[in-house]
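The form predicted alone is given below as one chain in structure tokens.
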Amino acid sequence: MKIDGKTRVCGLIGNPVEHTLSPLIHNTLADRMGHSLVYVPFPVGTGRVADAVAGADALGILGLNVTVPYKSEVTAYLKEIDPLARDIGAVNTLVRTDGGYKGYNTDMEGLYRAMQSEGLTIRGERIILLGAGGAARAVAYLCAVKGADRVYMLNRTLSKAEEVAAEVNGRVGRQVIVPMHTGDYTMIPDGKYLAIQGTSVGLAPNADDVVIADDAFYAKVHTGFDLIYSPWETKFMRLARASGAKAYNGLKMLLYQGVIAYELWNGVYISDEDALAVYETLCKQIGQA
């Protein structure tokens, strides 16, 4: 791609950012779409988020992604926040507008599109959700909004799950999230469930860690979806597959959250063909082609 005076800049702020695959997603999309756009990571130190947002605005940067640990902190420095991001309580995408940036959350819509690409649905589904942290909280909200029948939220600290359940149930106006202690998974009614692994357990290099190891738990699972993509196959996924379930990792969620951000910045729609071409590039990058 030719870089000239009309080239637009997007990027990622967080700490750390050196490991990110986001430049590969966005620069590949720019090449495929014929856009003069470059995407680069910007490491932002503790206490410098306000400076980073103001500096990006002053420099005319088209858009930013936001990663840990700033997804909540950044909201204080935005001109406007999309209602979905406000309800979730986290922003991962900034779109430049007159007078400042508007914040969005594309993580959960990214997860939804990733699920759709695998033929999965949420409406009417019975779901087991592992975790009650930031990612799991957002997943709980997504499931409630998209019409899940019931979501059993399992967490080691029951009070945290109860807090999230009360908040999400209150926002959607129905009792869809059921908080439970992780050790009480045997009390989940018999049946087959979509299980979503929303904790950091199993993240590389701790690939042999898992929240629940009991085969009886995985006998309840028809599909396992782990938000982690490194390692490529987590122990959660291995145990799910061993029980006869399908299992997917979080790489397509990473892909589609980036695709949606790119669409917001450029006012375009990315086709499934283009998205899957980027997915193949990501797989090659991490040695899974």
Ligand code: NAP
Contents of the next structure:
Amino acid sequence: MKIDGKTRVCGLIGNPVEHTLSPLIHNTLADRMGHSLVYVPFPVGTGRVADAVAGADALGILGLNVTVPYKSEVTAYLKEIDPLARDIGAVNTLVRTDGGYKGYNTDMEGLYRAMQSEGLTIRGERIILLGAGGAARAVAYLCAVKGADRVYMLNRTLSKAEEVAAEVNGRVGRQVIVPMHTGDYTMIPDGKYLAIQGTSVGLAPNADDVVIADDAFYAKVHTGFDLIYSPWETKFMRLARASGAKAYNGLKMLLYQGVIAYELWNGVYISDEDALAVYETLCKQIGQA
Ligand code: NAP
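Having seen the form predicted alone, I'd like the form predicted in complex with this ligand now, please.
Zooming out: every chain and molecule, the one shown earlier first.
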């Protein structure tokens, strides 16, 4: 890509950012779309988020992604926050507007598009959600908003699941999220569930870890969806497949949260064909071509 006086800059703020795949997503999209745009990771030290946002604004940076540990902290420095991101309590995308940045959360919609691209539905589904951290919270909102029948939210720290459930149930006006301690999984009613793994357990290099290892749990799962994409096949996915379930990792979620951010920054729509071409590039990059 030729960089000239009209080239726009987007980037990622977080700490650490060295291993991010986001530059590959956005720079590949810019190439395919013929946009003069470059995307760079910016490591931001503790206590420097306000400076980073103000500096980006001063430099005319078109958009930023925000990653760990700043998805909540950054909200204090924005001109405006999209209502969905406010509900979720986390912002992962900033769009430059007159007078400051507007914050969005594209993780939730990214997961939804990823699920749709695999033919998975939420409406009417009975769902087991492992975790109650930042990502699981967005998943709980997604499931509630998109009409899940029931979501059993299992977490090591029960109080966190109770907090998320109270908030989401209050927001949608029905008792859709049922908080439980992870150890109580045998109390989930019989049936077949979509199980979404939203904890950080099993993330490389701890690929042999899994929140629940009991085969009886996986017998209740028709589809396992892990938000983790490194390793390519998590132990959660392995156990789900061994019991006859389908299983997916989180790489398409990562892809689509990026695609949606790119759409917001550039006011364009990215076709599935373009998104899937970027997905192939991502797979090659991580040795899964
Ligand atoms: P987080 O806010 O730190 O939450 C971590 C969650 O994992 C909490 O529910 C925590 O339980 C649980 N947990 C951690 N260690 C545990 C252990 N030893 N035993 C049982 N539970 C444990 O993290 P997050 O931002 O939600 O991210 C969670 C995962 O999602 C990460 O692996 C991340 O890579 C992935 N993710 C993927 C995408 C994507 O695009 N594919 C996007 C966002 C996140 P407690 O509440 O009890 O501590």
